[in-house]
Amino acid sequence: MGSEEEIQLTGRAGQRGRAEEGCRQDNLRAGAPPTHTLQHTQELQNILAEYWGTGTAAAFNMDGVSTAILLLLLAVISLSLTFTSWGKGQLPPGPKPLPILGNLLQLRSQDLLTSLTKLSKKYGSVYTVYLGPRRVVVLSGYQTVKEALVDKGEEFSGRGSYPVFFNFTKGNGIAFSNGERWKVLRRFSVQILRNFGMGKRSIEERILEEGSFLLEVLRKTEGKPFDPVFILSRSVSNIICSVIFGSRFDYDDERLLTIIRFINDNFQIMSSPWGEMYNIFPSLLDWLPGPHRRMFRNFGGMKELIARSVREHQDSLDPDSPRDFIDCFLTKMAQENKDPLSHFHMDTLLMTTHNLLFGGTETVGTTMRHAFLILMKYPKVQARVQEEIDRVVGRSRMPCLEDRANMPYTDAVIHEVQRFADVIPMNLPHQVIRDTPFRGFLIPKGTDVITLLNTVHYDSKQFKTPQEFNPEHFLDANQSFKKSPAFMPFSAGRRLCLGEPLARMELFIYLTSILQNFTLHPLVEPEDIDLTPLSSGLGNLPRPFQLCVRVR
């Protein structure tokens, strides 16, 4: 038994609890939020400041009619908090999200690449980002992407989230599968490129006969202005036309003209704000309109080409005689067709026949185009490969493959050109295929991965000047040519383009031969040449130009 003062105390002590609890109800009854929704409101007030500055975040004030209004709100927000905190492991650190949105209000003002670099120099090269509701891992730099992709690239081997693609695809294809699919058609996709003289001098062949029809549409324009996107891209387009469907277009041939739009298209929608947009919210842009509904009727109208010529080779198959990848893929699934686990299905082909034209068409075009601004904008350098390829190759035959050995300096302006212009500059997407420790955290099995590939070529320990075009990055103290491992183009590791020794190729092969016969020239003056990319999104789109090619 206590002293009677303390039974007083204790007595108003209890009476003030219940005054406090009962005022506690009243107020719960009149619609004044709890003490727990207090404390996550002044949360969001927080994250609001943080995001749009404190006059916005003192609009959320719990005062007047907005009280009863907010509640509900509030509650799907606590509750949302809650749940993002749940299964992290040990991601690694970031902006906090909000929900639903994510960070999307962090990344407004920028395109999507410019904003994830800049959160690169705030929060390290490995840092957590939640585009909406999904969460990624970002990585930047040499050292941290090549430690992913190179040296743990089986944990970081899965194909991440793309619904652009994932909304056509549905995952199939071997661009845009996973786990043993994905694994089954990259060894039968490599083999039958290979069959079919893939980084051989039978694919070089083609190359240099499509060299020439190039050459002389140039010769065509007699020095006139022209745009250079279809010139280039239906000659490129062709190679890889050549080993899917057997032989190569007419250049006025309907259905290579098609498919060229239809790539050209979507990959200029995928790199704007419109692709961007529908990556993180998909669920929400397939009930508006806007250029991504074009974007999936230029899908289905490429599936439907590809569909056709499929027919065609089914009428003429010679199992025993495959003509191109489609013949193989169709004798494949007929070996296996009684296979229940078999990865071998039309809708798979249809879907490996878009990647590899898709993938064979748009990059390197789009990296030729950067060239001829490049070479426009440094006349000097375009002056000097042209004085290397007359020593090494002269004028009386088209430059080869076996050409490049001599011709270092040729060879360092076109990875220049490559480093510089970053066509592809956040990869694909990524995704670890277990629970991976990475650099002191832990990140959880099926998290998607984005590597930053600028900041591979554009990492000033890697390259003495980087944010300049300068071929002395290709070049050791004799003039020689040397390779850097932060070179990444092609992507690194277990996912690296297969296409990439039929693009290094004709890379090579398409610049010396028109630097061989024609001088570029731009129609403003060179130190007028923008070079910025137009669009920062699934890919660095130099903006539109004409030009003119003069013989030499």
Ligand code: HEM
Contents of the next structure:
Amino acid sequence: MGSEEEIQLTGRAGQRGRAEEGCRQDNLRAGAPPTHTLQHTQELQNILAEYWGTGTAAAFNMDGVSTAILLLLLAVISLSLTFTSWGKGQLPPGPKPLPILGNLLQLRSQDLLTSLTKLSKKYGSVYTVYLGPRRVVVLSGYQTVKEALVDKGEEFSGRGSYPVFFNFTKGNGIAFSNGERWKVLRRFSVQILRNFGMGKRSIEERILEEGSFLLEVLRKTEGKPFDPVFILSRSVSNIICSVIFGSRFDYDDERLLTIIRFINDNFQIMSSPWGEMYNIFPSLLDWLPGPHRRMFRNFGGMKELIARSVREHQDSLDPDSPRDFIDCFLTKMAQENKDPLSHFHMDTLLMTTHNLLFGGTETVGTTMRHAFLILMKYPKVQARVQEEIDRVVGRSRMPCLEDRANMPYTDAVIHEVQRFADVIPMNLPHQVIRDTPFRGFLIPKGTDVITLLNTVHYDSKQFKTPQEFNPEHFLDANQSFKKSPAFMPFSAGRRLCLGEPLARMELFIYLTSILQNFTLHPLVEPEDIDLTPLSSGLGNLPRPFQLCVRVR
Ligand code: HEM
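Can you switch from the form predicted on its own and show the form predicted in complex with ligand HEM instead?
Every chain and every other molecule in the complex is listed next, the one we just looked at coming first.
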């Protein structure tokens, strides 16, 4: 079990040189301003039409005066952003940007992940791209990403700009804060989660209990088709809810259902072109209609729900006997209420709680859905996992964490699901916190950095058949479990997902208990199951599906 600070990576030979195939040598000087000018409003409209469909683009077709004002406004915002991010340094090469649009022309027509991966083939494993006015250094491939996140972990530990979250959290949670605030909130949260059993036996018992409720729900489907989204999310979310709010919710409790609906909807919007475009042009999208507006309503609803629970906690707080994460945070707030520099106040409580709920719900639920699809597509893999469960655990008790060491095949399958599904394909954005020499370049302080975890998980130097689902990637010649340093679904280094121990426990116990009791059956032929994601943005979303579970 990886602990919070445990970094799975070990050095590897075979560095991927920065002068990769076709790498252009026309390095941009640091902060060199875009040199082209926008020719015509039509160009912007075409791009809008491409991303959002003609309806929205038509909405942008306003009269000349307002268009000119809007473009002027955008130019000012764009230039101010570009100028503020200027710094000294020798930036990696990359495509030439246009003012305002940056490299949008090179990125359009496909999702951002595919476009960025394509550019890395042309410009190498370290390149610079402008997402609208924002300058970003993109890193790809295991060796490069590992050198940044692990070998230069401190320098790359900043959180990069992520407007869809930042506009809501205002830098107050763990996930989207920086500097001292991030360090303090992260240390505190890890400590409290550990006190409430994360990575220990006590949380394992909660997962086992919640797992048995989930099995009950699955049994009630009586072999009929169902959509797994809410059934899985409710159960997974209840684990982190019980740590945050002190107890689990019944599955039909309106609070739990509201949390799931908001989080699920937002994860979908953030994984769509709308989420991506909001991150590139937040000021523009704030003016336009679209699903991104629902995202902020959902955020507001979540905040209100958490705030209500905090008020209830305040009314019954006993500092000597904290019941949950919120009690611990409130107690810390009371201890530091005279300190004007304290990071413990209502906003950080609400946003940190939100980060934990968001992180602890949709990621695991999405991974489970990918796992279901994969196991149905490859029934022989499913059968072999079941055979191992029967042999090691039997049918008379639920699987527990201790069993994992004796179940190398199952362990390998779960790792391979996480590699193949690649749930957070572009990681959350990082930022260099000081001028950072990197692979012959100098990345100026404050530059955002995207680490394409997708290119790590699909790195052919690290995995024999990266495009295939192949549990052998995590098995040695003796069929014992084999770690891979390029397994990074939780990222690596200082910002490593702080829920990793919890998530790994959940995935193991849930999947093994389900397969111990049921066989998963698709409604279509296995070969017709499409494993390619429905959309890729913040998350790689699996295609919607129904399945039947039959008691074994
Ligand atoms: C399969 C499940 C999960 C996956 C794939 C996952 C993945 C990730 C990734 C890729 C990051 C970004 C790391 C970086 O910036 O380098 C992250 C951060 C984070 N995750 Fe998870 N996560 C999972 C489960 C969880 C759970 C269960 C929790 C809650 C307990 C959680 C809470 C967080 C938080 C709070 C952060 C922000 C850390 C920081 O900025 O310091 N995650 N996660």
